[in-house]
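As C-alpha cells, one chain now follows by itself in the form predicted on its own.
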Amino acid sequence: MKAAMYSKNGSPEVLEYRDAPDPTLGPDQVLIRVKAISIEGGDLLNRRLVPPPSFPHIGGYQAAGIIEATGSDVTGLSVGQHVVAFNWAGSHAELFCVPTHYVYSLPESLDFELASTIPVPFGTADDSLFEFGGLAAGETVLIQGAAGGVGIAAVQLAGRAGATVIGTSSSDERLSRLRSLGMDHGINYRSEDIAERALELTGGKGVDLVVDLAGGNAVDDLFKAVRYRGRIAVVGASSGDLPSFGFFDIIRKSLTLAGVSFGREMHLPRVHRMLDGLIDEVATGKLHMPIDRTFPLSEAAAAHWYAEEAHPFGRVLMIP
C-alpha cells in the first residue's frame, strides 16, 4: 500500500509518501480501504512533538472507508460495510487497520468525505460541552477557538441545546460564518479583549462554561471571563506550548476545571451511542462540517502545512 510516513519529528516536510507493508490484521480488528482522511489537530501535534514509536511511522487518527477484511473474532461488522474509524496512528494510508471498538458504522447514503470528519470533532465537542462541561439550556458558553473543526461542531451542538453561544476567532469573516451555524455573539481576539467583551455580553456576570480549544493561548482572559462557580473544559494543546495557572486562579472563583481527552473515551459504549446519533444527524443535514480543502494523500506534506498554517475553516482532507 501507499502511505504518508515520517521517521522523525518536525515540520510537514518530514512526511514521505511511499510504499509500506499492508497492515497485519489481528483477530479483533478490521482492515479498511480508506476513501477519505480527515487531518485532526492531534495528527499535527504528534508529527511535531511526539517521537514516532517505530521507523518509519504512519501517522493519523481518523479515516472513512469500506471494510476490506475482518479478524477471526469480529462480530457485528462485515466486509463491504461503510465505516468511519479512529486509531492512535495509521490513518494516513490506503489501508487502515483498526480495533473494532474504534469503528463506527455509516449509512451508505453518507458521503465518505463528510463522514471522515465526524467522530473526533463532533465527539470531542459533545463531551466537552455536556459530559465534562455540564452545559444546560439557558446557560452561556464561551468557545475559544470556535473556527476549527471541534469549535464548529461545538457551536452547533451548544446552540441546539438551548445555550447562548459566544465564539472567538481571528477575523470578522470567520465570525460571520460561525453566526450562520448558530453562534450568537462573536469576539475577534485580534481586535477585542476576550474577557472584557464576554463580561459585557453577560452583564458583568461571566460565562457559565468556557471550552478552550486553543491550547491555553489566552488562559488569563478565560479565567476572567468565567463566572464565580463556573466551569472550564480544557481540550488539547494545539500550539504545543503548555500554559500554566495557579491554584488560586481556580480557588478564588470556586471553579470546576475539566480536562478532556476524547480519544481515551472512544471505545466506550456510551460514546458509540453518542456517535451513532451524531452520524445520523450529519447524514440528515442537521449538523454540518465545512470541508476547507482536499488534497491527494501523495501531497500529505502540503496538506499538513495547509492545516497547520493556513487557518482553515473546518476540516482539511486527504484522498488516497
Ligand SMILES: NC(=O)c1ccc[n+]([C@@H]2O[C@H](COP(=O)([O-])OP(=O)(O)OC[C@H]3O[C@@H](n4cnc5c(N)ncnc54)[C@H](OP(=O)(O)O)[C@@H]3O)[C@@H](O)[C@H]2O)c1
Contents of the next structure:
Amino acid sequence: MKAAMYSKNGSPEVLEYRDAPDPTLGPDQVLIRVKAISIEGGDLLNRRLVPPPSFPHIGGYQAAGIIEATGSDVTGLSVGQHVVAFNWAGSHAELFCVPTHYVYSLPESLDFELASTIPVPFGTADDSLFEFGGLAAGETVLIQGAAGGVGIAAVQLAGRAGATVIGTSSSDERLSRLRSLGMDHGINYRSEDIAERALELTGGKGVDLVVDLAGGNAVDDLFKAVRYRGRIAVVGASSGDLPSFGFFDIIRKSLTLAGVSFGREMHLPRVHRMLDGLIDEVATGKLHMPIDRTFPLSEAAAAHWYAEEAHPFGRVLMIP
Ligand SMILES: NC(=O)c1ccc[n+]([C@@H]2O[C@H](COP(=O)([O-])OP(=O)(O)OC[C@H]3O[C@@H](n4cnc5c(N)ncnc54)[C@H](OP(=O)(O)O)[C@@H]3O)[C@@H](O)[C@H]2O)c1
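Other form of same protein, the form predicted together with this ligand, not the form predicted on its own:
Let's see the whole complex now, leading with the same chain.
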C-alpha cells in the first residue's frame, strides 16, 4: 500500500509518501480501505514532538472507509460496511488496521469525507464539556482554541446545552464564523486581553469552565478568567507549547483541573453510544464540521503544512 510516513520528528517536510507493507490483520481487528483521512490536531503534535515508536512510522488517528477484511474473532462488523475508525497511529495510508473497539458504524447516507471528521473532535468536545468539565445549562464556558476541529464541535455542543459560549480565535473573520455556529461572544486572542474580556463578559465573576485546547503562555490568562471554584478542562496544546500550571493559582481559587485523554476512553461502551448519537446528528445536519480543504494523500506534507500554518476553519482532509 501507499502511506505517508516519517522517521524523525519535525516540520511537515519529514512526511514521505512511499510504499509500505500492508498491515497484518489481528484476530480482533478489521482492515479498512481508506476513503478519507481527517488531519487531527494531535497528528500535528505527534509528528512534531512525539518520537516515532518505530521507523518509518505511519502516523494519523482517524479515517473513514470500507471494511475490506475482518479478523477471525470479529463479530458484529462485516466486509463492505462503511465505518469511521480511530487508532493511535496508521490512518495516513490506503489501508488502516484497527481493533474492533475503535470502529464506529456509519449510515450509508453519510459521505466519507464528513464522516472522517467526527469521532475525535466531537467526542473530545463532548467529554471535555460534560463528562470531565461538568458543564450545566446557564453556566458560561470559555473555549480557548475555538476555531479548530475540537473547538468548533465544542461551540455547538455547549451552545445547545444552554451554556453561554465564549470562544477565542486569531481573527475576527473566524470569530464571526463561530458565531454562526452558536458562539455568543468572541475574543480575538491576538488583539484582545482574554482575561479582561472574559471578566467583563461575566460581570467580573469569571467563567464557570475553561476548555483549554491551545496550552502555551495564555494559560495564566485562563486562570485569571475562571471564577473561584471554577473548572479547567486541560485538553490540548495546539499553540505548540506545553504550559506548566501555577501551584498557588490552583489553590488560591480552589480550582478543579480535569485532564482529558479521550483516546483512552474511545473503546468504552458509553463512548460508542455517545459517538453513535453524534454521527447520527452530523449525518442529519444537526451538527456541523466545515471541511476547509482536501489534498491527495500523496501531498501529505503540503496537507500537514496547511493544517498547521494556514489557519484552516474546520478540517483538512487527505484522500488516498
Ligand atoms: N486530550 C485529548 O483527548 C485530545 C483530543 C483531541 C485533541 N486534543 C488536542 O487538542 C488540541 C486541539 O485539537 P484540534 O484537533 O482542535 O486542533 P486543530 O484543529 O489543529 O485546531 C487548533 C486551533 O488552535 C488554535 N490556536 C493555535 N494557537 C493558539 C493560541 N496560542 N491561542 C489560542 N488558540 C490557538 C487555532 O486557532 P486560530 O487558527 O484561530 O489561531 C486552531 O484553530 C490539539 O493540541 C490536540 O492535540 C486533545
